[in-house]
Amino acid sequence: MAYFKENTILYFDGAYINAAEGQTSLYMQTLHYGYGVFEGIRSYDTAQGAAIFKAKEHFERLLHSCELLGIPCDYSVEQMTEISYNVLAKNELTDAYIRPLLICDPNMTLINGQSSRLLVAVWEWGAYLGEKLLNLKISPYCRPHPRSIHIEAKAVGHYVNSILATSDARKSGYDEALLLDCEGNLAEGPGANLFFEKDGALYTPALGHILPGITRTTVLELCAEMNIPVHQGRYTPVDLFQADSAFFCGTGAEIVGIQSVDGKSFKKNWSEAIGSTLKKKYLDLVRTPQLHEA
């Protein structure tokens, strides 16, 4: 897919420029070592125009990732939010995906750098995993051990693990992968968090081995409003195989149902699943402008 056109505008290093004219050094630490942080954010078309869903939470997480990895950032949450709205307006987009990325300056050592540059790009992007129910493969790759990296940081280099898992699943004829943690428990998808339903309650892997997804938090908030019981803990693939239904959630994927895992289908029809109800609630929520900046 084409992520930019000849007239696409992005923000980079203090200026709004044509995307085709963007340039950076080939010695950037982010390019050589994957040492950078990013966010995936969505804007939705609402009755009041473009509204970025949970901009504050996303940019706070970006700054937290910087803090964890020792990456300096000269921008505030408010500044990055304003820049994102400006880039949307300059590209005349409302329903869009927003990609802020902090790129570390040239540095060939393995010591954190002293400066970074902010990129904010936008493009039109439908649901990342599509709309149909997914057939998953439990990946031979596990999520990194939390003592090896800051698993809660949304770091550029972490996604090599995701690329390996998704590519392996696709080559095997599946739609997407499901990764376990280093202890063999359920973790998450390559770019989405996991929930499964059993006997009227939802279950999701606890924090510690997964990215604390903002969509995951939103699902938990919706469940609290709807009095849907949710349990967070350590669960095995057997627990998932015995579930009634399951779904992935994430900013890119939004909420998408899962048809099967390793060829084993869930017994509950997706239209009757808790996840299906939550998907409708979520899509209503993201188009409610007064809730976006809360």
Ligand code: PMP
Given for the second form:
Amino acid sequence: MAYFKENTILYFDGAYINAAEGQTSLYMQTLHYGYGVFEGIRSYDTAQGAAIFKAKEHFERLLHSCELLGIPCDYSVEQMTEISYNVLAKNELTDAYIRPLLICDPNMTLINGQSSRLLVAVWEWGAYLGEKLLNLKISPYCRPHPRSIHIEAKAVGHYVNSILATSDARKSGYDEALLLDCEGNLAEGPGANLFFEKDGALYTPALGHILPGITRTTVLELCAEMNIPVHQGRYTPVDLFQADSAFFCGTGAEIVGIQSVDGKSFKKNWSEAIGSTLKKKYLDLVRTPQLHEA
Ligand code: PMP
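Could I have the structure of this protein in the form predicted together with the ligand, to go alongside the form predicted alone above?
Next comes the full complex, this chain leading.
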């Protein structure tokens, strides 16, 4: 897929430039060691124009990722939000994916550097995992151990694990992977959090071995509003096999139903699953900016 066209504008290091003209040094620490942080954000076309869903939460997470990794960032949440709206406007996009990335300056040592540069690129991107129900493979790769890295940071290098898991699942004929944590409990997808339904309640892996997803928090908020009981804990693949339905959620994927895990299908029709109702609520919410902060 082409991520930019001839006249696409992006923000890089203080300037709005043509995407084709963006350049960096080949000695960036991020390029060599995966030492950088990023975000994945969506803007939606609403009655009031482009509305970035939970911009504050995403840029706060970016700054938190920086803090955890010791990456300096010269921008505030407000500045990054403004830059993102500017990039959207310059590209005349309202429904778009926004990719902020902090790239660490040339440094071939393993000591964290003193400066980083901000890239904000936008492009049109449909639901990341598509619209059809997913057939998942429990991955032979586990999520990184939380004592090896800061699992709650959205760090560039963590995504080697996600690429390995997705590629393995695709090679085996599945749509996507489901990763366990290093203790064999359910964790998350390569780019999305997991929920499953059992007897009218939802269950989701607790924080600790997963990225604390902003969509995951939104789902928890929607469940509170709708009086749907949700439990957060440590669950095993057997718990998932005995569930009635399940779904992945994330900014890119939004909410997408799961058909089967390791070839075992869920009992409930997706149209009757709690996840299906949540999906409709979520898609309404993101397109209604006055509800964003509710
Ligand atoms: N887990 C992982 C590993 C992810 O990459 C993502 C996508 N950022 C998520 C969960 C979902 O997070 P969010 O809802 O904040 O997009």
